[in-house]
Partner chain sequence: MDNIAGSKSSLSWVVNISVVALVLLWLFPTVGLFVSSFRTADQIAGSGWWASVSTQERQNPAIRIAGEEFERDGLYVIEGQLFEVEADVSAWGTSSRAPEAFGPGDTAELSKDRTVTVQADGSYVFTATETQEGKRLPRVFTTAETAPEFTLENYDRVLFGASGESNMGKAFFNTLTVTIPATIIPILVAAFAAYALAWMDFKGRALLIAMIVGLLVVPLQLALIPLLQLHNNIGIGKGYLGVWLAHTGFGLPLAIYLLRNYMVGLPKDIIENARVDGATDFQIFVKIILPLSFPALASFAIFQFLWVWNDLLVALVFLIDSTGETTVMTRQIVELLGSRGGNWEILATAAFISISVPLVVFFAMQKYLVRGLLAGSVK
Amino acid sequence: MDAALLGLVTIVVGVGGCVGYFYFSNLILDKFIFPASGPNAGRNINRANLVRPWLFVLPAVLALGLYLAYPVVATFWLSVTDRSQDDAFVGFANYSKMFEDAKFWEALRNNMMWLIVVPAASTAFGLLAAQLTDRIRWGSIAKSLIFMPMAISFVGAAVIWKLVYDARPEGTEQIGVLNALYIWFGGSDPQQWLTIPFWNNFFLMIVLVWIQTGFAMVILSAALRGIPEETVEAAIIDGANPFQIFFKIKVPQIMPTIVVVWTTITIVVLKVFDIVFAMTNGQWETQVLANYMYDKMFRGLDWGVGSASAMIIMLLVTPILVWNVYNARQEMK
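Supply, in the form predicted together with its partner chain, the structure of the chain whose sequence was given, as a single chain.
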């Protein structure tokens, strides 16, 4: 119960503190620092209005700086120092150590496969689901059912899919649906799907595709509905068949949205940790970068290599980061 009390106190202090901070900082600014009265009233109001925005954004900027911006720099610093040598600067020694680790290359290879397969499959399934569900009466129910895995945690999804992949000894009843189907179609011995090197990566990817398809579907469905009807009508009059309409008229028009969906899922993939951690923990050649990093940092306690691999993830994210910032700036102009 202590924790509950602490939680309650935190909510009260947090919310009260925030409101109090904003209220009183504005009050102090208006009444004491630059009072809107006396000989300099006009100038003071202008000055106060120059300062005020910073009062509003200060807590957020502090939190962002401390919890996201500072760690990027700090992690980089950790990646070029050695904890066992009293944090001495060691240049790229940690990186070269990491590059000699076969597990790192395995993780990088797997991550590349994830980066290709998961966004592609999720977007394709999402597009298919969006196109199909938009055309039927019970489409919204179908949508919310396909969307549902979004709410399920990666860990919960891991359990769900482990049951699907479960294998029982030969001759007994199979309780994992994949093996049940495999036997039913004439397979002889039940397979331990998650221990088959290389292919097991795909069995893990399916879990993320299953989760992300709903997201892609929701966004793409909105984009499809935003397509001007005239373009579709014109195509029909010109005698295009449904497939031509879809691939030659609709898809090109929603291309920007497809790119957004693709990059968003790419970022999710780069951070994927829980699924691998819970299902195989990187055994049987299923390691990925995020789990490799966790392994090095908190099991191997090798902060240097751990930070170096975190920097690799950052490096892979950077193009998307730059692209997003560039687009945001374009939009504001």
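Coords for the form predicted on its own, given the form predicted together with its partner chain:
Below: the lone chain, stripped of partners and molecules.
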């Protein structure tokens, strides 16, 4: 079937199915299960209204169960079994094997480094961009340019930045921006930036910071615009300078939003895979947990250790998700 026709059929069936489900489920509820007629009409209406919200929630619950809860349970089971022994239960042997692997600790160490640098840098640059773009005439154009990387996939961004870091043989023209600048400023020979241990991790982090700064800027810009003008005007009358207004008036008032942005980027960082996979594939001491999981599960075909590393990623992400939900509920009160 033609791709466009298949897409159209999918949309029609999907939308039609949702409309049909909600219409007929409400019809069955009101006409047959709790009929709004007869001696118990009032009680039936109340019962139907109690059940009705669950009709709307049920598809989402089923989807979450199928695509979230079941994979978690299945992954945990894979992490405590051995496929080479007909899925025999081996307890935490896969976890012990993983903890004895130096590459796992390298991946965990690098992930922690990413957690320290990327959320802080993205949030700081996003906050700075949000503040500055609101004060200049062409701020909307600047915001569009800063936000544009968000429209690029992680793999696309990795390809772009791999060209930035590209190195050609000495004596030839450098197409990589970084090496061209390095040679122009007096460098002796081109550098293979992505192969320099420790520092190559920061070159990879720059890609994610470049992408996430636009996200942070948009959210924080909206928060800054929500600050009451009266507080800023009162600070100006009291003699506060622009830095004092920003750091002592504005930042404290949008701190909950800053925390939300920070934690959201943190979750993205914990799952980072595409950038590392496309640029270094975890070589030269740049391994991260998601790429380690991919290597073990789909290249080494070690499903036990691969699933164990997936569970480690989930354990690292879950507390941040819970904390995010808790903060969101506190703000709604």
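Positions refer to the first chain, counted from 1. Being a predicted model, the structure only gives us computed values, none of them experimental. For clarity, a rigid core is taken as the largest C-alpha set superposing within 1.5 Å between two forms.
- Core-superposed comparison between the two forms: the Cα of Leu301 travels less than 2 Å.
- When the rigid core is held fixed, the Cα atom of Phe56 travels 2 angstroms or more between the two forms.
- Relative to the superposed rigid core, Ala278 undergoes a CA displacement smaller than 2 Å between the two forms.
- After superposing on the rigid core, the C-alpha of Leu29 is displaced by 4.7 Å between the two forms.
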